[in-house]
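In the block that follows, a single chain appears as C-alpha cells, in the form predicted alone.
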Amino acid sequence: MVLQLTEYFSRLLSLFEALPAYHTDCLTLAGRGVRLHTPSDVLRGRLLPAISHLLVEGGGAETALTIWYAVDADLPGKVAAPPWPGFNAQGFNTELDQEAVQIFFQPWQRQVFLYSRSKRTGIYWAQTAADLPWWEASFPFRIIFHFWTRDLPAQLVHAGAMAREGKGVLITGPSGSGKSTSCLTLLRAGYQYLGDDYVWVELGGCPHVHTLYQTAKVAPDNLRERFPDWLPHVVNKELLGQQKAIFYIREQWRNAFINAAALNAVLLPKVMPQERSVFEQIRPAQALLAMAPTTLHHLPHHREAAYQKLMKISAALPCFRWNLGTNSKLFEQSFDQLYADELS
C-alpha cells in the first residue's frame, strides 16, 4: 500500500507530540499569532535571530500557525525521507495530491518542510544540524510561511522593501538586477528598512508590507566594493568564502528598522551605463513579469493562487522602472524625487 502524504505528516507530527519537553517561542506576524516548538537548542539558536523582531512575551495574538522543528537526534524516533519519486529541483512533486498537506523536499538535501491546512501546523525537519543549509538561517520557515498564505489574504514576495516616513515601496526583479544593493544603499543613506530578499505583503484594503526577516545578505565581492565599512557587522565573518555576508539589520541599524508600512509603489531597478538614476512609469503587467517568476520559482506550491495575489499587488500600485546610474548621490536624489513627484 502506497503511503499517503497525510499519513506521512501524521507520523512525523506524532514524533513531535511525544516529546516530553520543548521550547516554545511566540511570534506575531501581521497581527497573527505563530507558535514555534522545538527540543533543539542548536536549531533554535540558528533560526530564531532572523525573526527575533517578531517575538512577543506572554503569548501574543491567538495562535493562527504552529510550527514544530527538530533534527533526528532530538526526536524519539528517526524520520524517514519522503518515499515518493518525482520531486523536482524546486522541491515540488506534481504527482502528489497536496490539497490537504503540502510538502517541499529536494532529494539532495536532508531536510523536509510539511504543512497541514486543516491543522494549520507546519513541520521542519533536518537530519542533523550540519545538514541545515546556511541560507536557511537567513529566511527560516520561508516555505511553511508560504504554505500558510494559501488560505490568507497575504503573500510572500521575492522583493526588498524600503520606506520613507512610513510610506513603503517594493523593490523587485530577478537576481542581479540591483534589488538588494539598492535596498542596502538606501538603508545606509537613512531610509527605513523592511527587507531586501523576502517580505510579507497583506492584500486586504490598501496593501501593506511587513518585515518578515531582519537579515540582509551581501555577496562577498559586493561587500568589499560597496559596503567595506559594514565588515564589523557581519555575523558570519569566518565563513565569507563559502557564504554571503549576513547582517542583522534591527540590531545594527535599529533607527532605520520598521515592522510594517503601507505600500505606495512597485519599483524595478535596472543597472544602466549612465550617471543619473531616473524613474519611468510602466504598466502593471511589466511589474508582474518582474515580480512573479522569481517568487514562483522559489515557492512553487499553489502557484495559481500566488500568481493571482501578485497580480493584485501590481494592479493596485503605481509601477516604475528605476534605471540605476553610477553616481550614488544622484541615486539617493532620484529616490527623494520619486516621493516628492509621485508618492506625495
Contents of the next structure:
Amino acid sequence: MVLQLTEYFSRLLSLFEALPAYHTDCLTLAGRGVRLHTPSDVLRGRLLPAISHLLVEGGGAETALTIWYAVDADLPGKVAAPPWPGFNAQGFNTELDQEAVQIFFQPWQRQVFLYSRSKRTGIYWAQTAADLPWWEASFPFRIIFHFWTRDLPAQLVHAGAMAREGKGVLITGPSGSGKSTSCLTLLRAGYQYLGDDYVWVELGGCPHVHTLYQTAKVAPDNLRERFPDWLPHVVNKELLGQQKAIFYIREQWRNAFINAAALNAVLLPKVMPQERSVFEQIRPAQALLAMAPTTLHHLPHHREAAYQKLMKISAALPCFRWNLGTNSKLFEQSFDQLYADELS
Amino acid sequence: MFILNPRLAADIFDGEYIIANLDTGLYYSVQGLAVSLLNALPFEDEKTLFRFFCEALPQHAGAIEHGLAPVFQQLLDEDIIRKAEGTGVVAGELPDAPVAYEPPVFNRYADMQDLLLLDPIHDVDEEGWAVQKDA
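Would you mind generating the form predicted together with the partner chain now that we have the form predicted alone?
Next comes the full complex, this chain leading.
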C-alpha cells in the first residue's frame, strides 16, 4: 500500500511528540507567534542566530505556527527518506497531493521540510548536523515559513529591503543583479536595514515589509573589494574559502536594524558601465518579471497563490529600475534623490 | 478552436499580458495588438480575427498582416495558445475593435528555466537517502 504524505508527516510528528524534553523558543514574526521546539542543542545553536532578533521572552503572541526540528540522533526512531519518486531539483514533487501536507525534499540532501496546514505545524529534520547545508543556517525554516504563508495575506520575497525614516523599499532581482551589494552599501551609509536576501511582505492593507533574517551573505571577492573593513565582523572566517562571508547585521549595526516598515516602492538594481546611478520609472509588469521568477524558483510550492501575491505587490507600488553606477557617493545621492522626488 | 493553455497564469497587467508557466519557469510578456488577440480567445479561426483587426484599423492593415501572424505563431509554438478540438469550448464574440494600432510584441523570459530543469540522479542507501558519490 502506498504511503500517504499525511501519514508520513504523522509518523515524523509522533517521533517529536514522544520526546521527553526539548527546548522551546518563541518568535514574533509580522505580529504572529511562532514556537520552535527542538531537542537538539547543535541545530539550535546553528539555526537560531539568523532569527534571534525575532525571539521574544515569555511566549509573546498566540501561537500561529509551531515548528519541530531535530537530527536523527535526537529522536526515538529513525526517519526514512520520503518514499515517493519524482522530486525535482527544487524540492518539489508534482505527483504528490500537497493540499493537506506540503513537503520539500531535494533527493541529494539528507534533510526534509514538512508542513501540515490544518495543524499549522512544520517539521525540519536533518539526518545529522553535518547534513545541514551551510546556507540553511543563513535562512532557517525559509521553506516552512513559505508553506505557512499559503493561508496568510503575506509572501516571502527574494529581495532586500531598506528604509529611511521608516519608509521602506524592496530591492529585488535575480542573484548577481546588485541587490545585496546595494543594501549593504546603503547600510554602511546609515540607512535602515531590513534584509538583503529574503524578506516577509505583509499584504493586508497597505503593504509592509518585515525583516526575516538578520544574516547578510557576501561573496569573498565582493567582501575584499567593497567591504574590507567588515572582515572582523565575519562570523564564519574559517570557512571563507568554501562559503560566502556571513554577517549578523543586528549584532553589528543595531541602530540601523529595524523589524518593519511601510513599503513605498520596488527597485530593480542593474549594474551599468557608467559613473552616475540613476532611477527610471518602469511598468509594474517589469517589476513582476524581475521579482516573480527569482522568488518562485526557490519557492516551488503553491506557486499560483504566491504569484498572485507578487502581482499584488507589483501593482500596489511604484516601480523603478536603478541603474547602478560606479561612483559610491553618487549612488547614495541617487537614493536620497528618489526619496526626495518620488517617495516624500 | 484555439484556446489559452489552461495550465498558464495569464493576467492583464497595466495593458500588458504577463503569462507565467509556473511549471517550467518560462515567463512571457505580450503587448500591443497581440493583447487584443489573446483577449479574443477562444476563437475558431485566426484569419477571421486578423481580418477583423485590419477592418478596424485599415490604415495599418499591412502592418497587422505582417506583424500579427508571426506573434500568433510564437504563441502557438510556446503552447500559450493551443489548438483544441472536441473540448466543448465555444468561440466567444469578437472583441471590441481596437481604436489605435500598437505593434504586437512578444517577449520570452527564460532566465530561470535552466536552473529549474536541473534534476540530478542519485544512488540511495537502504533507508532511501541519497548516497554522495566520491569525486
